[in-house]
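Next up: just one chain, as structure tokens, the form predicted on its own.
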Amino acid sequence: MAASPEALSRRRSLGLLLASGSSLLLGGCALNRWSNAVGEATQPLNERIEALLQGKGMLPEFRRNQVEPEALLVNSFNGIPKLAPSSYRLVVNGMVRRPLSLDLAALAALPQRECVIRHVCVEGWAAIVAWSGPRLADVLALAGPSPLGAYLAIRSADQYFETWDLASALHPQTLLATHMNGAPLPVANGAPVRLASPIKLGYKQSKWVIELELMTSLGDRLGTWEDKGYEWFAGL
């Protein structure tokens, strides 16, 4: 599947330029046994390079009147799960001092942030969306993350699984969105809670999020699509 033109940003283009100089540098999508071994051996280098290209600054946002409601397509990994808002809990555990189980009221009590950003899908489409909710960084701060934490595992009610580097999770524009385009988040788009960020491709932005686990290292699973050969970092 071809990535959209938006996905080939300056950062990604520079990454591809670096890749052309060495197949060992950014060749993370090959599927044969040798390439998989090389990818595992060079993954920390890949991550450092992409994180450097991504940077830590704020990405430009759009105006509210630029939102494209019809352009955001709905897809799901294993159907749309049924989550009752009254019983919903977001579990935060792993390498934290204070494991949490947060209801929607607790999430709403945190400072709320709106980001009008472009959602870019690896399938080749994009949409400008206004997401709002607490920053993921603020939720993790409540749990008191250990200095040893470096990665975040995200589990969803539809069995979708993702992992992020902690720096991307703590980016100030990475949200646990509970609202979309000024209204409560629709169930089809991930209600009651989903990830939203302008710094990652769409498949990294899990819907129906129910658990966040802070980890010291990546395990055997990288993500639902990453385990099938998709790029892990998937930065924009």
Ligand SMILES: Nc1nc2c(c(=O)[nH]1)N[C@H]1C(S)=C(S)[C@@H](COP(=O)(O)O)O[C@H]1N2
Given for the second form:
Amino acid sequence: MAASPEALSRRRSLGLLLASGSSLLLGGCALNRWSNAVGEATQPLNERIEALLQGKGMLPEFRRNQVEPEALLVNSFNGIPKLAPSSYRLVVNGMVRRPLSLDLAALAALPQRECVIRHVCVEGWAAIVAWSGPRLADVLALAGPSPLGAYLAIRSADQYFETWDLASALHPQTLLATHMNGAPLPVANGAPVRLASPIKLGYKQSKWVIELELMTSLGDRLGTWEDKGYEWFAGL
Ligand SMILES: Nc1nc2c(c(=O)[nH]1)N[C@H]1C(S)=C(S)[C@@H](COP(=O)(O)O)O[C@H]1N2
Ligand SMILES: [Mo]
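Instead of the form predicted on its own shown above, give the structure for the form predicted together with the ligand, please.
Zooming out: every chain and molecule, the one shown earlier first.
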């Protein structure tokens, strides 16, 4: 059966597409040395993001008997705020359908997870800690996040400020911890609520969290330490 004129022209334009595609590839060869260098520099990050997207992003954890309570130093740059548990509220706002003001009972009513992970501070110390509390993803889900949300701003009671990419915030091992090593979170370590995640360095793990704001883009401020030159993604 003879091909219809439409089918022929479709085939021809497909051929054109393929031809222009391969010339793009050839064009790319001229850039090979440069793009390889860029590729190598970003490789581990790309792999991690790819793994996250494929749902294979669970990072290895430690056993509960490996926690190092003495190794966890308190790092607090603006004093230690004392938040009364009864009046504590976690505000969730920004690009969400239902802005929330959650008390501690609401956080405790969510599924509780424990993550035994290594906390790493850029100042040269690390400690294995068991954190527990609801997943940050479950808290954000309650607020009905807009698909336009891409970043999370995290405000703390001591004026500490952080921003995270949403993929890291939604990671199943990223918690809003209310407990540490099986006991209620000590005030110095961020009570009543702090971030805890195996993905990022210590300075991304905000203590005394009082507000989460879902944003479409990053604003002028990236974070307390990032604005002084520390790396923003701060992946482990
Ligand atoms: N609100 C707030 N969160 C914070 C900090 C802080 O000063 N204020 N310090 C950060 C740093 S640099 C580290 S290493 C960890 C330390 O947590 P820890 O005091 O529980 O060991 O908290 C992070 N989160
Ligand atoms: Mo730190």
